[in-house]
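The data below hold one chain only, encoded as structure tokens and taken in the form predicted alone.
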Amino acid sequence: MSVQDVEMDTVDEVVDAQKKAAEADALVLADLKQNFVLLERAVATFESRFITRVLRTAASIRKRLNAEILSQAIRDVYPRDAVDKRRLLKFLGKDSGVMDVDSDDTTKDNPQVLPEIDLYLHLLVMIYLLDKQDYYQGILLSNETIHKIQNLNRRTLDQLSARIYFYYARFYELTEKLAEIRPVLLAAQRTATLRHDNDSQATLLNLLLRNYFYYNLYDQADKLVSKTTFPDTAGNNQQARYMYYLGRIKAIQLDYTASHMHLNQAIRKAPQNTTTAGFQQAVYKLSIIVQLLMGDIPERSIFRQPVLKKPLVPYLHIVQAVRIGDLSTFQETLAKYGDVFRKDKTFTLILRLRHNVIKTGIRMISLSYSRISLRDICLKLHLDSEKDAEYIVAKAIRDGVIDAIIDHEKGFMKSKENVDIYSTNEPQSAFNARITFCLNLHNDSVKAMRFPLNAHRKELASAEALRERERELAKEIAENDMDDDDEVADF
């Protein structure tokens, strides 16, 4: 093969690649135009499901976005002299005057752009800047977009506004300036509540809780939760986040039962795919520690899931140390993975497990020995003195962890005979807990059901038409009866 043939093959490959790229860009533009049509239909029919369809395509469009596609879409939508057009093109690094002469025929007759389409294009540019890691330009654009939202009061903008607020907070979080936007988020949350904007209300509540947790302001987060009501009609993603934040608050407040319940709901409501792997890992890490603090041992199958297997290795060692009641292993694991636990913000909760490790060790000792000296307990649990062992054993007896007595004079612990658990109220309590869980699951499933907006009006219209038809039939029957009476009279 000659050098000329190789060069020709290379040119053909480049041409084919350019054609494929042009076709891909054309497909993205076609998808954007279809979304513009859906937004116009949503405004005309006042149906939020069309906007939901538009936002569902955001993930697929995001992977194929580039500056050329966005600039072309902006030029096609906005009039020639629109201020928003020049601003958006400037954020994309495009000159608004280069293509205006060529595209004059297509843009001069464009009507006023709908606010929904305007904010949708702002949202796409914000996503593009986020993926490009141009955070400071993203902050400028998001500030302008939030100002536009605050001056509008349209229910068709609710879902778009919620998504824009999310990226607005994301830009500030990545630049470590979350404290600056807290007043803006609080004011927006109050406005969304007054306007019954459930989508923005749910998103803003989660953003505020995330803001408080970023600075470890758990008391303020608890006050916010107590003073607000999370909307029941919010999507599963927002509900999962809210349940996770509630679980963190309850865990800090020592209410481990409520925390475990909220974390289970977060796990159940979160999408089970690789896209949400980070959220699943965060929830499971906290859930494992909460279960240990409750005195339960997590199932082994949790640590075998592909998404969770590697991130949960430090927590597996903690579980093993608690399960066998080995205090020295627990301390070694805590020293080895301390930085990981601090990064996950579970270090404080894990420190509370030290007493659980000791209680587990005492329980195993009570099951293994009917009588054992406090000195031997001190040696087995690696405690400092016999007084510490005596105090810990007494507390375990008072808490109901073990059924034993302490002989203070002779210095030993004597275990009592095991009682049949079925003669106590424990089975009844466990059965009641399972029934409560099933009922809550049923209630959540019913609340999560969604129906088309204003579908009942169609049923009312058909029912009204049916009544009208019945009245006409009754009138015709009455007229026929009168005609029959006349015929009988004539006869």
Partner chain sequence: MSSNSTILYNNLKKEFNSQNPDLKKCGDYLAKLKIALSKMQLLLPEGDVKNTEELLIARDILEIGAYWSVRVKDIPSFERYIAQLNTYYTDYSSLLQPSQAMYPLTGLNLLRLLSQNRIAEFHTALENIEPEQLLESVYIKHPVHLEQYLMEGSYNKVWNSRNEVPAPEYLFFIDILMGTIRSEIASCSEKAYSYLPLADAATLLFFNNNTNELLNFASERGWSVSQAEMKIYFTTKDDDHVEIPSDSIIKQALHYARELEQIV
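On a predicted model such as this, the values are computed, not experimentally measured, just so you know. Positions refer to the first chain, counted from 1. The term rigid core refers to the maximal set of C-alpha atoms that superpose within 1.5 Å between the two forms. What changes on going to the form predicted in complex with the partner chain:
- With a cut-off of 2 Å and the rigid core superposed, E468 has a Cα displacement that reaches or exceeds the cut-off between these two forms.
Since the structure above is the form predicted alone, I would like to see how the form predicted in complex with the partner chain looks, so please show that one next.
Single chain only below; no partners, no other molecules.
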């Protein structure tokens, strides 16, 4: 008896689970249908807002997607014997021939599929293949899709094609064939620029930069950046990426101030949630090194953020070594975490830090001693010879790291009195920099505001009405005045 109960229960559970799955599938299908409607509306009204909304649901749909749902949606959308339908179903591993029979009547009123919907389905299938890690199929499909996009010239497609290019490059990256698609991307970038297709332009530029970086071709990346303009209207995500890439190029070229600025922008533009953890980590890693190279010490709080804490541990050690100015600790850390840095592609940048460590060391010494022999400096900094120490100190003096003088004959370094920084123009220029930043921020936020279309018309109309009323009022007053005058006259 009880055994039967249990069996019944499990059967129930299975049925329940099946039912739930079916419900969930139905929900996804409904979502997809909703998206198709939105896409149609976007085409009808030329409003890119609706497409943005469709693409925003991509992440949630992606999680719930399966071959069943997709093939169902495809069957619903395409007419009976469409070529695309067969192809897409084949990519999903579904046999289209048999299914056609059951669903032929649902598609009667759908003679022509909108290219937007067509490409949206292509995109979904690509995402599905990516999640299934079926990269070679993905490459085949994305090649065909790209070919399709290039034959179409519709502004409502811009955002969709940007996404499709992204996944196209992603497939090639995962199969390590990125170099092959460079000409295609370059050509697409050119077309997108000519058509003022800002979304594709931004995405393609980033893809190209990523492509170059993958092979360490910083020279070509730099040339690409100098020859192109990144569209201002691109989405925040693409802008954040672009800023990160720019920061990278500038860091390689030793332009640390510019690099730091770009990286800061990237950090601010990137969404602050756990899904972008990878990007945030990458940006912070680079930003920390760049700050060190500029002679700054990054804030301690960066290393405490939950998303960043663990991956940044090696960098924390580097920062500590630089802060103390201890060359041997620095070398130890470098040896210990060398592989991590090499993987992060920050190794060569960190190698450059060596002389920053020495500089900090010298600065510490000059602050704590008013007079110290070159031999002691040499010992403290673990340098090879006294002669080296002398040259290094001389260079530090010239570069303005310390304010001191060397007595060659007696072999010591004598620090000069510290200048009071508040008697110089330094505070003023620091203040100026902050004011400029705030003003720019204000101006940018004004520019970034969105105004509803034709909203001023309404105001204009009411202003018109107001003026009309005023005129009437004035007229009345004037008439009253006259009346008053008359009355006065009467008195």
